[in-house]
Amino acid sequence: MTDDYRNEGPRRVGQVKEVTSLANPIIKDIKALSQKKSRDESRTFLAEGLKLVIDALDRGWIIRTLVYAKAGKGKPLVEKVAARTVAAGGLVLEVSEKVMSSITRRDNPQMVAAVFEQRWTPLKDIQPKGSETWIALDRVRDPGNLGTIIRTADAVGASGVILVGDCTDPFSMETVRATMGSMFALPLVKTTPADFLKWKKSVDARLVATHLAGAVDYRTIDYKSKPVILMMGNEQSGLPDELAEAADKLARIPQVGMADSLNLAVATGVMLFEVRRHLLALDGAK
């Protein structure tokens, strides 16, 4: 990526560029987002939505450049978080509609989006306690799975996400979308098996794994004396047998009929919710 919009000098809070060409070498950068190398160079990635947005900022997430349609132009919560990236050293640009879709490829695109730091946390800092669960995939390929998984974890008051081995970029414009904002909320860690194998000996968590060969039923298992790791295995392939080996416990989902799987962030769901079960309430419920 350049860096034309880095080297500008210092701009004033409210300042805002508009910009109307497809061409403009600031818009092409953040298209370029929608490929890896991109997004690796740069250690940027792109998210939609103005609550999305604001979310990110309440959470101490850095926006590089805010991107806005025209018709956002005077809207008081547009105009407050133009005014919050400009004042952390942000960029902000007025766009046309035709900007905006070609950024966000969508024909009807939000009327806000940012690019925003990457944020990984390093695995040796985290050390389960208490009643924390952390999700641990490995190699999961499918964008929407992932997201889907991010989601899912920050609705069940998950504590992280562990990516091992070759897994799909949590920063893709695809699982960004899937999260639906869940990804600010959720550390996220990416590991080499053998770095995590080495720090499951080195944490007092139970690491329960779902497996085709798991001789337990995924409801018995304990999931309160420890903190949890649940461990999930490729769409395709399933769990490696040295992570497999690994787990303190090895779980099965029950399933009758024709389906002799269930899709990874389905299954995923099921065993957060179980494992989770005995912390959640609906609010109000005694």
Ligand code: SAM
Given for the second form:
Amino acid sequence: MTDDYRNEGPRRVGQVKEVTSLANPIIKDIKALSQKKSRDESRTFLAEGLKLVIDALDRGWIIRTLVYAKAGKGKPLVEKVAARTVAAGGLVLEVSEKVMSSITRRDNPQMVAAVFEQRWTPLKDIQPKGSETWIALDRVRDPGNLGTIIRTADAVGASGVILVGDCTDPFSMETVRATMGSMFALPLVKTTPADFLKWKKSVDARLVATHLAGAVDYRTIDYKSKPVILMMGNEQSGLPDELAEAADKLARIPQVGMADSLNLAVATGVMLFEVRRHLLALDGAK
Ligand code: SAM
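Starting from the form predicted on its own, produce the coordinates for the form predicted in complex with S-adenosylmethionine.
What follows is the entire complex, opening with the chain shown before.
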């Protein structure tokens, strides 16, 4: 047993702070994470739920502050997460139900929430290969759409999500909630349209862009012989010409009925299951 390990017990107890006041400055800082400005400045974000926090820790995400409601005290999994947080240099707060509700903006909050460090992957580090699928989203605006797309991307085994142009923040509470934990599973990249186009030219991948004026039925495209970058357009205006023109294929999902278009997250789901159809089986990856 090392000295460090022997010290872990007393150190952990000493590091758990009890907080019952909403006026506590640490609580105020955590609540401020509902604002993008605070998330950007601190490069952190808030996520809720014990399972989600454990999964994130297992995947190497760093917790700055773990918050648990009094009801969680003594529960083995909560204690374990608290110990891991302290061991990694994080802070642990035990808070009243009132404080937990206020932090998470819920009447029936989860027992555990955590402030994580944000993680972005630089576009230059992405070299699509083999059967990889990358999703590029042009100016996605709706947090629920982005969260649903990240969750679906994870479910089909896509490699990551590239946010092109002025997109909604993937680290907002609404998006994080909608991802149901999947945001901890995938790299996120942000870039400008110009840098995306430059990068696209430098990689050996097929850019399949979806467009209401696409001439190609999405079920007829070859998704097997090269890695795929699936590009989806903005909710209101669709893909701008400069991005559509860079596509190797401009795909359309046939529709009947009165609706002009599909919801962005639904269209992305339909596309992803087709792009990766040959790789998916009921008992996991083929
Ligand atoms: N008014 C917008 C337009 O003219 O493109 C509608 C955008 S739609 C709500 C958002 C995105 O979902 C589109 O840019 C496209 O990427 C995708 N999409 C929706 N329905 C589609 C379809 N039937 N075929 C191909 N892509 C579709």
